[in-house]
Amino acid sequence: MTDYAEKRTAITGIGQSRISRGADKSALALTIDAALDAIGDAGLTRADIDGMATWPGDRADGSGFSDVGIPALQDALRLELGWYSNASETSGQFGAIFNAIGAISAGLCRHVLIFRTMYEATARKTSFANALNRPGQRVFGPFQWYAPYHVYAAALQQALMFAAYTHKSGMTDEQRAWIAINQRENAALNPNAIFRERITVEDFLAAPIIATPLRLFDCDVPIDGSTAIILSHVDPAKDAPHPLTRIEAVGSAMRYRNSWTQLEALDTQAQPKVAEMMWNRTDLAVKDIDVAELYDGFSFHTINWLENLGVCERYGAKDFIAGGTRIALDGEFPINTNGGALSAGRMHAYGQVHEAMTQLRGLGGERQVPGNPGVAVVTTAGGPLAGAFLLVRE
């Protein structure tokens, strides 16, 4: 197998602030907590950090979607950098990680601090969290195609795509419920999860419809919090305090029309080509995966990933997830082991990265997947934005 750039990088440190539905700290303070936690976890000091990356960068618009960018955090930590990337036009949320891989491979830096901060729980007290448009705002770009139809929120926008999937697959609400039920089961074992009370199929069906076919429990939970990771070159990573955990393969492709409104594959979104790229960069296969942390901004994203990764056939997820046994902690393909964004909180795929590392280190506590997992897959998705990578613990 080709010695691709990602194979020369490893995640050496992870950190996370307190995750809540209303923080008693600023977004920057939460980011500092996560960053210092990750740096210490990697056995490094601030002086060792010579790169930074984040997605999508500072959006000072009051939405809480991304209140902290690199300039503020670099100044707060007094970091001296050889490289940084503060950009949104990348391969989904993982663009920060993929950019950092390239920078490390090019010799621009050795240890990159990567972070994602959400402050939507606080923002929603004064505005509409995750709004595509806000009252009185002039619409432009792709949003001009939504506003005339009152599509002001991501749930409404994404529901159009999920309705196409439901029509083609024949998946029922009862079948889909098992994603939310399974993740709440896992969250019940996670002391840091936002929602820990178990739910049933009946609870799922009794919940309000947000936008057909989405119900309340299909949607992720806006939170305040920050997650950080340290991505390092494998050479210094071998001396880190934790077992070496390499990035084995990435999927970052955009081989469709890069458009939320004109995406060709509405029912799969951009996932298939991303998965194809990732599998083409490794000798590993689906059978080698021990734990899967699959993006769940909405439950349908997770369902799509099960099919597009090749875990089950196209439109076969409804049977694969039925009853929840196959996707449970002790099942053949455990997913979203901390409760995911649906129950643990919307850390926008970086919660999945943090949890994958937790599982590979065997630190999951009551929610730890049995059998000493050594390979994890982590994904992100949403419309034309998608990314995936494999983590391997040496």
Contents of the next structure:
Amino acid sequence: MTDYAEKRTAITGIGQSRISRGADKSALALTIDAALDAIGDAGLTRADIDGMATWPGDRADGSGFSDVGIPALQDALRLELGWYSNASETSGQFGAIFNAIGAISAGLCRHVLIFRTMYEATARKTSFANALNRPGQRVFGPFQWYAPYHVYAAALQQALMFAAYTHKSGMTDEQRAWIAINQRENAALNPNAIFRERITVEDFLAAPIIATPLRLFDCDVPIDGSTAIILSHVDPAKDAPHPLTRIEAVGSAMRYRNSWTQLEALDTQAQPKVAEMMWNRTDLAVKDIDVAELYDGFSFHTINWLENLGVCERYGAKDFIAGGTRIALDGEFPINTNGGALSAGRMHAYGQVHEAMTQLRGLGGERQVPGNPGVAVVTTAGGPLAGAFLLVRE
Amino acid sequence: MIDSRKPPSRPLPATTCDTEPFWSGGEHGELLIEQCDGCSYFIHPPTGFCPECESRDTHFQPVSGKGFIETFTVNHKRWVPGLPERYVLALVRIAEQADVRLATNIVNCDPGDVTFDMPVKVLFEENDGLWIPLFEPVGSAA
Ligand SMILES: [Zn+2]
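Can I have the other form now, the form predicted together with its partner chain, not the form predicted alone?
Below: every chain and molecule of the assembly, starting with the one above.
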């Protein structure tokens, strides 16, 4: 196997602020909490951090979607950097990680602080969050094609794709419910999760419809919180306090029309060619995965990933997740072990990274996957956005 | 359902010289889609470049206004005050070329009657100088 650049990088530190439905401090303060936590976890000090990356950068719109960017955090921590980059037009949230791999490989830096901060719980109390347009303002750019049609949230754009999936796969609401149910089971064992009460198929079906086929429990929960990781070159990573956990392979491809309306495969979203790229960069295969943290902004993203990674056949997810046994903590393919974004909160794919690392270190507590997991897959998704990578603990 | 005769306020696009024909053709009852002069490929969103034959020579062509529902969702949530209880957001593929998809609302029918691949036809709603293409089922009495 080619010695691809990502194989010479490792996640050496992880950190997280308190995750809540309303923080008692600012978005920047939460980000500092997460950053210092991650730096310390990697056995480093601020002086060791010489790179920074994030997605999508400071939106400066008060929506809470991304209120903290690199300049604010770099200045707050007084970091001295050889390289930094906010990447927003990239393979979803993981574009920040993929760019950092390139920067480390190019010798621009050794230890990159990567972060994602959400402040939507507070933003929603005062104005709006993640709304796609504002009253009275003309809409520029690609979103103009949706603007006049009462599309007020990403849930509606995504519902169009999920409806196509439902139509082609024949998956019913009852069958789909097992994603949400399983993740509540996991959240019940995670003291930091937002929603910890177990739910049933009946509860799932009794919850309101948002936009067909989406129901309330298909949707993740907006939070205030920040997650940070340290991505390092493997050489210094070998001296870090925790066992070396390398990035084994990445999928960053965009080989479709990069458009929310014209994307060719509405039912699979942009995932298949991302998965194909990732598998082409490793000798590992699906059978080697011990734990999977699959993006769940909506339950359908996770369902799509099960099929697109090759865990089950195309349109076979309805059988694979039936009863929740295969995807449970002690099942053959445990997923979203901390409750995912549906139950632990919308940390926007970085919750997935944090949890994968927690599991690979064996620090999952009551929710720890048995059998000393050593290989994790982590994904993100959303229409034309998709990214994936494999983590291997040595 | 959205009553196209009494429209709720719609957020509007900021047009450019590339997109202005699409949003204004309805004034003359025309759905205008950019088309390559050389090979007749329909280019949407409009770019002035044909990805099929690399021609830069294009024009805006009135199409039939007929299409089919590629996918749709029935919205139930009150995102903003004044929204109808349920409305249909859809992607419609135009009859002339399957890879031209238009986001739209399906109007003049019960949301519960909308189906995949349903034949639909365009109608326009004027908003502040722009003519917003909407679609209704073929055979609708409106
Ligand atoms: Zn042409």
